[in-house]
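What follows is a single chain, given as structure tokens, in the form predicted on its own.
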Amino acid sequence: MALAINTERRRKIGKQIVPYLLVLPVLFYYIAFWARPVVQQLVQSFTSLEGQFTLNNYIMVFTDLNFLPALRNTSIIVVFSVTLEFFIALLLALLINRKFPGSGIFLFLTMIPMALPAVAVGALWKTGLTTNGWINSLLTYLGILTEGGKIYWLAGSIWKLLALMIIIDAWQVIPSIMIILLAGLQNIPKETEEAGYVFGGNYFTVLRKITLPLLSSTIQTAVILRLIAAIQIWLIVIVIVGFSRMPVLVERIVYYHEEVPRLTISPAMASGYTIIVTIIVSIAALAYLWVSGAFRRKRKEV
């Protein structure tokens, strides 16, 4: 009897340990390639040139003339880009999920921008937005612009550039959000939605009271991933408008790390910006989880 109890106990302990053993490789990966560099940057951000503890690195970052514009520009891109991309991606996912004739071809065409790397997207739109680029040429060919007429896309205020960055970023990112939402929609049992129609609901009622609540965990995943990526936007900005013209937070890191690495303050500025971006990303993700009720749902499950 005692032997049977011990065997059952070992079996239960084994079942409890196995998930942690499976996660160990990922844990080691993050420690080696994420936690270690982050800790190094954290230590460096509080270290002076003489190797002493200092807060001067952060003071330099906060008093940098480009810090507040970079924070403002990043915030605007995050708010408008994530909102625009989510609603358009949800609309496209709902449309493709209806499986109309040609929906497969439509899905393939909408996924093309997702396959392009950010540097290729930047180069593509950079050639289009120049004075003699393909966008002005196309508009002239269609008769929208007069012969010799030009639109100076990259000239003008910072707000115009921000709008262009949001549109270009949305063009590339919407397909990836759409795929996540489409996968979630296809996992919803059809019988559940059909029951809503049987009980007198129309399409929008079923969507609001059945489909979207069942899709909430997928929406949460898609928005968090996009939120984190939007805060870290930089490559498209650099390719299209260059450094410092429309500063964003990660662009400042790259600027001090790659563009002016020989300046005495460059390592301190780069490490300071890195830690600030890390904190902002963490706060944004936690804030979204709190607002979406994920923590409250977890407490109820426990």
Partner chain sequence: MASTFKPLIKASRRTMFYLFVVSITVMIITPLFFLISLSFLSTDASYSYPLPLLPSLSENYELTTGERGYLLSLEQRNGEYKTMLDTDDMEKMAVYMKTRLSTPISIPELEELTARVDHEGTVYFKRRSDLLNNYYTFFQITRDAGPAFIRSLQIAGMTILISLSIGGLAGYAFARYTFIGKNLLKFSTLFVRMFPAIAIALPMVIILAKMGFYDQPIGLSLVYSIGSIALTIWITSSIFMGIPESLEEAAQVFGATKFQAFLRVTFPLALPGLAAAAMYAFLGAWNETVSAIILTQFNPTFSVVVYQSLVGATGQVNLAAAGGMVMAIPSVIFTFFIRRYIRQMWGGMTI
Second form
Amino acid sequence: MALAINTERRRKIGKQIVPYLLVLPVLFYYIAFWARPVVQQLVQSFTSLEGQFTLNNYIMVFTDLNFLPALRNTSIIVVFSVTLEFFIALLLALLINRKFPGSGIFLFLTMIPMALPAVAVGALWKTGLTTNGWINSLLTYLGILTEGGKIYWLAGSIWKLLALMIIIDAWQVIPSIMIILLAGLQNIPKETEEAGYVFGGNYFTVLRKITLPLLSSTIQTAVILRLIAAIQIWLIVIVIVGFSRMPVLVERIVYYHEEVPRLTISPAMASGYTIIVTIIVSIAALAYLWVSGAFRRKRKEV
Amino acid sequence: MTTLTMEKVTKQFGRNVIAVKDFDLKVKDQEFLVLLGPSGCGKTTAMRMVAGLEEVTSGQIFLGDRNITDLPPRKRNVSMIFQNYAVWPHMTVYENIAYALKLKNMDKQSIDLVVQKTSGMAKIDNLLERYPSQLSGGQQQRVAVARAIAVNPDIFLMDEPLSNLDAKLRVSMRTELKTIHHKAGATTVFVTHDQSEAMSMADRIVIMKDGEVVQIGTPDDVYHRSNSLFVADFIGTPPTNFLKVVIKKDQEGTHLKNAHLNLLLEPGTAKTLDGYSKEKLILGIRPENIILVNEEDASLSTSCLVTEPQGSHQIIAIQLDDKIIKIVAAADLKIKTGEDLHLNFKQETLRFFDPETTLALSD
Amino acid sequence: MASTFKPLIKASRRTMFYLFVVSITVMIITPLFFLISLSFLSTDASYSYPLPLLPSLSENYELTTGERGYLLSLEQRNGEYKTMLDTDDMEKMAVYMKTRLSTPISIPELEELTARVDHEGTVYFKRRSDLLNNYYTFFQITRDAGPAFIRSLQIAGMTILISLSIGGLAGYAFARYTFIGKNLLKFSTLFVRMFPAIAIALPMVIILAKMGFYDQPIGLSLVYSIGSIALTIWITSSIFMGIPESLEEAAQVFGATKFQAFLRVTFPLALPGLAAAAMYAFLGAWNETVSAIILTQFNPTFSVVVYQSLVGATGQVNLAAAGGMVMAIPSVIFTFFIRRYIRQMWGGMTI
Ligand SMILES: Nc1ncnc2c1ncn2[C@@H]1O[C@H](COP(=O)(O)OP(=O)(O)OP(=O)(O)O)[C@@H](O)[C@H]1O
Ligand SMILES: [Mg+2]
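Right, the form predicted on its own is done, so what does the form predicted in complex with its partner chain look like?
Now the full complex is given, and it begins with the chain already shown.
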């Protein structure tokens, strides 16, 4: 009898253990290849070459001549590209919000820019923005440029370059934000909006009071995910503008790691910039998780 | 085919939820037993414990004299029809039935034979090459039935197999399931929360409430001899009418009284109350057992609130204080709203319930 | 009055709508069109300005005697012939025609032509363009492009294996069980997924070096799997949730073990979703550049090779375009297959 109870209990425990066994590999993986490097990176950033605790690495980054410009440029790109992209995408989504013949193909086409690898986008615009590139050629064909006339896209101030970056980013990203918003719009039951009209609202009051509030979680998702991506912009900057002319945060990391790896300050600089990017992105990520309700739900279930 | 015995079976989920409590049941060989009860009363849980899909917290389950309490599902030799049919969507109808047989290590030829036979029985022999997505709900249900019969189990378990069908198909499938049950001669446990389904199909009905058995009996038993307020209320449409009364004894005999009612019990009926010492009582009367009488024979006089014609009969509703009482009457009886009604009860059908225990005073 | 105008208004509205849709489409497609077109242009054409809209399928040549030997001229868009080369070295001319003008020709063929020039004076001839010439050239002259391509495929393959096996198990657990720490883990996967790749890549240099995986394909797959495991968990858990548990239970009741039931019932039903997860893992690994730059040295991935050809500014835009195209094609094809999931995912991501 005692034996029977024993085996039975063992079987029950065995069954309860199954889900833990299933998630164990993920746990190990995250600890070994995520938590460990992150902690190491953090520790190292506070360690001098002699192995002493130091804040020098950060002081060095903060006093780097390129730090403030990089921070400023990154912020400008993030703020402008995210707002611009969002409003244009929202406008487009509202205008297109219906099924039409060919909408399937249209949606696929709009997905292509987002699917393109960063280097392909780099190739695309690098070949376009040179003085003999396809953009000037196109403008010539359209008669906007006179025969032989050229626009020097990459010459001039940093502001022009920043604007270019924002436009390139918009080209790649607007269609996909539009799709997210379209998906959100299509999840709103038609009756909800119709009720708004029945009770006397016009297009804009219904949009402001009903549609947008219902869309708000979709909007938050789209904006924050976009934000996270925009903070980490680098490849297009290097490919189009080159190193150091228009520094951005991640570009600095690649710069110190690839371009000048042998300077004594390089490892410290690269890791310092990395930590800064990590902190900024983590804050954005936590903000995302906050608005998407990951915290709220947990509390409710506990 | 064989018997099923459940002894003091209890199932507890987590710390607080007791889904099934001290469940005792003996299903006879070839019996069609229906588990009936409101939603959430533990019917599915009880059935899943028999199938082995849920472990029992305590108690024993026997198939014949085989103790199956701790066996995994595959070793129990039961077969089951799920509420959503659980027909495998990536297999054709043929493969659905054949796979169940293959799991029993049957050879190819015999599998083919059995599939032909059972699909004929379930009238899906012309659909064998189709995939479930190409079948109607009713046809999918038949596939589930065919698959369940094919494996020749010791016992059939069916969890609300008809609840996803439309009203008409549901009624015709009842007949077919019964026919198949007779042909296959299979011991069957059938779960439903639809009391008319239970009444029309069952050899015996087990009525459950909050995880416990309330009454076990033939459809006739549970309808006419409901053992508690719960059963009397749960079984029958419209349900039993309940009247709160007090017992008054005088030289005429035993009276049951309230603000509207003054009912003199016949001696035979009054005997039921012997040994009942409380003053208050709940009187239960089925709608078809209330009769219209002349004013002088009436125990209860009131006016008609509304009538609901049903075709074959009509339901007359009257209001007593805040309670609606329903009466089943012949369809050709012409009664207008507001018309005075004089009523009496068929005394031999009266049921008495103790308001404190809610149990019936007689069996 | 108003009713006669109504259909008109409706029609013009519809026209406006389509104009709008078409103009968005044009804006998306134009740059892509030029990238594709450019990747087919001969080097000579890619230096011309304005750039031709489409690559020419064949070229018309004029061959006469020149000062140093034979004079090769190419017909331009305006019909005039422009001198390209004056040489008596047939090998040099053949190489020139192949690399600069994308019209391969063999030396015997050239000798036959020069013989005719000696005989008849000026000779006109036409050669078919080899549109894929830039693609071959890219792989030939770019150091490492071929091995890097293979390596990128290997890395993507291993990433799929790692993330599908590890992530798929967890996805199943998320879909079918409740357990302590489930929410915390769910939360972590979301967070890890959004974590900047670079923050892991840099410290991973030392860790991988210790494991002997630095500059190895497996090292990069290990890094890429961190992000794609999370994605795989989301996708597979929603797939498994969509497969009713009763299907598995039915198999168990009819005699299958739990494992058999999974293998024979749930797994085949989950295959399309698993394929989608695999494609995501592929795309993540294939498209990534920054970790690849940091974690490779002599064995770069294909994206690093293309990146370097862009930054190195050899000036050959047609080759850069070809490299970019090779990068883009798998991504676009896979996106086509998983577009259904992309929309679902975006929808599902708000949770
Ligand atoms: N896995 C589970 N974990 C926790 N509680 C459960 C679980 N399964 C069932 N319960 C609870 O056990 C009780 C009985 O559930 P069960 O499914 O057996 O009811 P039912 O009688 O079949 O109801 P219905 O007619 O709605 O199908 C319910 O209160 C239910 O919430
Ligand atoms: Mg149930």
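Positions refer to the first chain, counted from 1. Basically, rigid core = biggest C-alpha set you can superpose within 1.5 Å across the two forms. Treat the numbers as computed from the prediction; the structure is a model and nothing was measured.
Please check if residue 31 moves between these two forms, taking a CA shift of 2 Å or more relative to the superposed core as movement. Shift of 2 Å or more: yes.
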